[in-house]
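One chain follows as structure tokens, the form predicted alone.
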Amino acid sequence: MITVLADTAQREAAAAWFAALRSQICAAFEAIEDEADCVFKDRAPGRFTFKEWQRPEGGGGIMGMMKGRVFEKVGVNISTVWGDFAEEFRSRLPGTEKSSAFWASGVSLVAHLHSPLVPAAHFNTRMISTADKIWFGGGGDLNPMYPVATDTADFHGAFKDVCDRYDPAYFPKFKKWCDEYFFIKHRGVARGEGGIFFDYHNTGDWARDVAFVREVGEAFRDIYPALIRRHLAEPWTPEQRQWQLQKRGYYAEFNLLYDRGTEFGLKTGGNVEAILMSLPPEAAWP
């Protein structure tokens, strides 16, 4: 096994494409953004506006927030992070025993809509690695607040197509996972629709891992803006919007409780704002 913290052509690879497919995503976004004339005629096209943050401990990363005309709020943010691990986090994770050391990487992604009939969707890629271990990443959601068979048999199809290019094994593994982790515990309920999940991603392969996480990433930044145009222009009535704030009331609360990037985020020092990004900009509960 490589000793990855000292692999810096691999980090710095692994950064540059966060990076590039944050600003692709934003782009798309914004184009959606510029398209829409049949809401909110009155406002002007959001546009993205960012904000460095640095983390005293080593590292920090780049918020990217647009509240819009179809966006009601949607964060896209990277960062890039090193450091140590405190004591109770350092023994949850591989690669740890000899060191506390750590290097960590990634774009995150939480977009939420004013339109009830478009979904909610969240997406994230990283890797990380300790003084011996080395791993991937992320996989996306998608979070309607009415379900639509086309567009989850499409949304988990771009990933589908993605994983059977690696491993047929990939996809069924990895939506079940997805189906276990964003499952509301306390309610009973699932988060949304699904996708794909996988953490500690390593085959051996860094070249091959990598590429598989760049394809997942370019799979969810075609086909989630392709599900947005879908619905875009349909009239919606107070009543499903009531409903869409009683949904977010539920993703609030397991991003709150359960979602494991908040816990290493806030457990790492990071950017409280970037971290809680993903928070809605309004809920409500029953």
Second form
There are 2 protein chains.
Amino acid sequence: MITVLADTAQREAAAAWFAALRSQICAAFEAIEDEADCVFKDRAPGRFTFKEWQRPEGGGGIMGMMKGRVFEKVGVNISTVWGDFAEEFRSRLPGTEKSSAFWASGVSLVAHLHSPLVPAAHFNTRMISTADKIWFGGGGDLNPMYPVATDTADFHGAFKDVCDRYDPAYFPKFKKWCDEYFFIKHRGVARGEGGIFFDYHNTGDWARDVAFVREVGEAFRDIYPALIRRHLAEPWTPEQRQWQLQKRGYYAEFNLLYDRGTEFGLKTGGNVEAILMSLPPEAAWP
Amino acid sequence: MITVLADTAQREAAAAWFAALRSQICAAFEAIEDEADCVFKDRAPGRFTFKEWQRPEGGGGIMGMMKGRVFEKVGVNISTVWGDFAEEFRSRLPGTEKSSAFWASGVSLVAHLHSPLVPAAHFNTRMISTADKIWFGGGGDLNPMYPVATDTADFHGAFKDVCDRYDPAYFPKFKKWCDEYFFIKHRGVARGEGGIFFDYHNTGDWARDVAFVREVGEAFRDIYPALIRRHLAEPWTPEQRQWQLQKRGYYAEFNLLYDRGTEFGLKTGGNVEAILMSLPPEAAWP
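Write the structure block of the form predicted together with another copy of the chain for the protein whose form predicted alone appears above.
Let's see the whole complex now, leading with the same chain.
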């Protein structure tokens, strides 16, 4: 017997927002593909292709994927899934004492660019409901191969503006969480330049929480394309490309060894192709 | 207080064999690099370079690495380490009830070739001693991008010959274990064409067990170079190379998500560079 505390209106509103944000981000990325001022200007602009999948236990999702002249590989996925957590996983999540039922919806994005001078990025927001809890989670982090201080500052600043409108305590907390989360323990290095990360977010005011998550998504949708455009026309060297492939190797290590979303997906019978869409188009361990 | 059941002579003999096998295999691979009949014959033959590392808690190892004209990246590592298992890991290993002390020595090898028509391969043998147990483990498996039935049969056959000299029950058991172990669960596919895998191997006759492990190593040392030579001169297409990069992506997924040796190394404070040497020089997730 599945019981979920989140009511139908809440579930529909959250899932609809994630789908809307997906469409807005895809449009923003296709607009970048259309601009002529990129290094591979002789190639055709890329377009997203979408693929639906069904989860036998309940729900499904839509994978969006584009391989273009700016974006070497970018995946923007939405999914809404429900059912019962496997026992092993259940005990690690709140609100599952009485029932293993869950409902989860989210949007997640990983962008790998051709240019080693354009930062890669990750963004994700989700709403999860178990029998006794509802919460939001998500975040975004910037993964430049060659960090540029103003890019990092602007990326962080966009999230800080949103956070500060809700609670001045959010940004320092979520930034620190991001730095701690996206850390490659075995190498002792950060995965990238950080951003924000939050989980189990529930202030008791659902409308305010979903509005916060919405604004976090809009902030990413606006700042990341701006950062891409800054570096679109810069030519790169084979050495820079080689370093990019190596950094992508670290990125793959993080996702396969530590990422909570990868684990959540694989342990809840998610779509393997969608879960592993985050892996880089090419990587190197020289 | 460290107490280890394996006596000094046993430890020295095992570690010495692993080092000797390392040298024999490196010589065999360098001999292949010297042969003119390969696709990149205009390039210089590769040579192994060796790098020692010390483990602060006790022991260390030597990484051997070659990037040549046949071998795109091959690592042949030996290590001998000792100390105390971390609590989390200890309970999962036999003979650790009274003490967390361990001693471990082994040789491990992963070969990634330029040619998508030459199979990649993995080989490893090790001796582990805890306070109350001594055992051997290891195995070898073949990872062709385009399986060839006679290659697989000869690779399996070389191990079967050794196994059958010790116990006719070994080969079926160790082959099955290999098929089960090198299986990429989330994709529902085998990592490669298998071979043998064994662990916790202790018949009560240490001399016989180390002799078995020795012959397993010699079998690999002889059959794998023979398989490489079969395909050395075959030209390949860009499409075949692309498939190779994709299969290597699966290989990286296996090693980071499931491999026991990777986990053992990272959890016992091993050398990260040595542990992750198995990762492919280039990989793709298109």
